[in-house]
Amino acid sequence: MTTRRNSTAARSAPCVLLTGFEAFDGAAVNPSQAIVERLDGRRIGGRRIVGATLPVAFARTGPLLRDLLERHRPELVIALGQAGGRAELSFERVAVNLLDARIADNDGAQPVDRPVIADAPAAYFSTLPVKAIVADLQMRGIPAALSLSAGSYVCNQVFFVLAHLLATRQPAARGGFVHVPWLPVQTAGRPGQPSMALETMVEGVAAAIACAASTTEDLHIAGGSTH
């Protein structure tokens, strides 16, 4: 009886949906997937983490994300993706309604100059307290920064679809996108390129979840760019 009550309580706890991506472009790993696998099932700030790995496929990610949101009804959603060449956890501020793929996805599709969702707004802003999260992570010694571009590949598509679904179907929920660096093993053939240990990324994402869950109003501090 105790186990059953505990199991029921765990399922009824507020939910944080955490998504990552499978490997793509010939790579063997994707750090965003590894982070999700480490945090799936954990409880952070009284909230249960539900992890899911999305395909790097333009046609399939939107329906899968919609199903996840409808099934779990999360309070928070944090989508992760790999951004090789970046040295910190990058908290994206803007999703744009544009697909312009430099390379084909894992299904061979390569859309160019197409909207993510026809007749949707040109852009959406993250509803996560991104400045507060970055400040918290930097205080912990975890490299973190704001970013004004989620690109125009599947990462941006997921960010835009997520923002659109939250705005139109689940307005009480908040969500956003985080780009993560390469793992050290991924830079073996890329001299001089930055990377980050998986343990550091997991710690940073967990701290971001805790900060987002406890922060309803973002910091009002300068965080823009001059270029």
Contents of the next structure:
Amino acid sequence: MTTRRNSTAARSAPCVLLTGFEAFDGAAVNPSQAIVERLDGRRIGGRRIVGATLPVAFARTGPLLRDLLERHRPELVIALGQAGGRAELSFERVAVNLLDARIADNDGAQPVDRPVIADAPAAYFSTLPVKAIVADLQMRGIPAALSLSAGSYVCNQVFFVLAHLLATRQPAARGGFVHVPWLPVQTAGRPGQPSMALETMVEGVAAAIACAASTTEDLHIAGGSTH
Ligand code: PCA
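Form predicted on its own done, so how does the form predicted in complex with ligand PCA look?
Zooming out: every chain and molecule, the one shown earlier first.
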């Protein structure tokens, strides 16, 4: 009886959906998946974290994301992906309605110059308080930055589909996308390339969730991303 009451309470607690991606482009790991596995099931600021790993596959991510949103009805969604070569946790500001894949996805698909969703707007903004989050992380000593482009590959697709679904079906929920650097092990054969320890990324994403959950108005401070 108690167990049932507890589990019902657990299910009804406000939920944060946290997604990552499987490995792609011949890599053995994807840090975004490792972060999600570490935070799945945790509670942050009274919210239950529900983690999910998405395939790096243009045809499959949209329906999966839609199902996850319908099943969990999250109040907050943070989608993560790897951006090798970046040095900071990058809080993406703009999802663009464009696919232009530099390499094939894990299913062998390589769309070029196609919309993510035909007849949808050209772009959406993140509805996360990105400036407040970046300021909070920097104060904690965690490298964080704003970014104007999530690229035109599967990460941008997920960001755009997420933004479109939230705008059209779940407008009370907020969400956005964060690109994360390579793990140190991924730069072993890439001298001079930046990386970030998994612990630091987990701490940064957890702090970002807490900040987003408690901040409804973003800071109005100069940001001025150059990329
Ligand atoms: N990064 C890729 C797709 C999956 C991932 O982790 C991207 O930036 O589009």
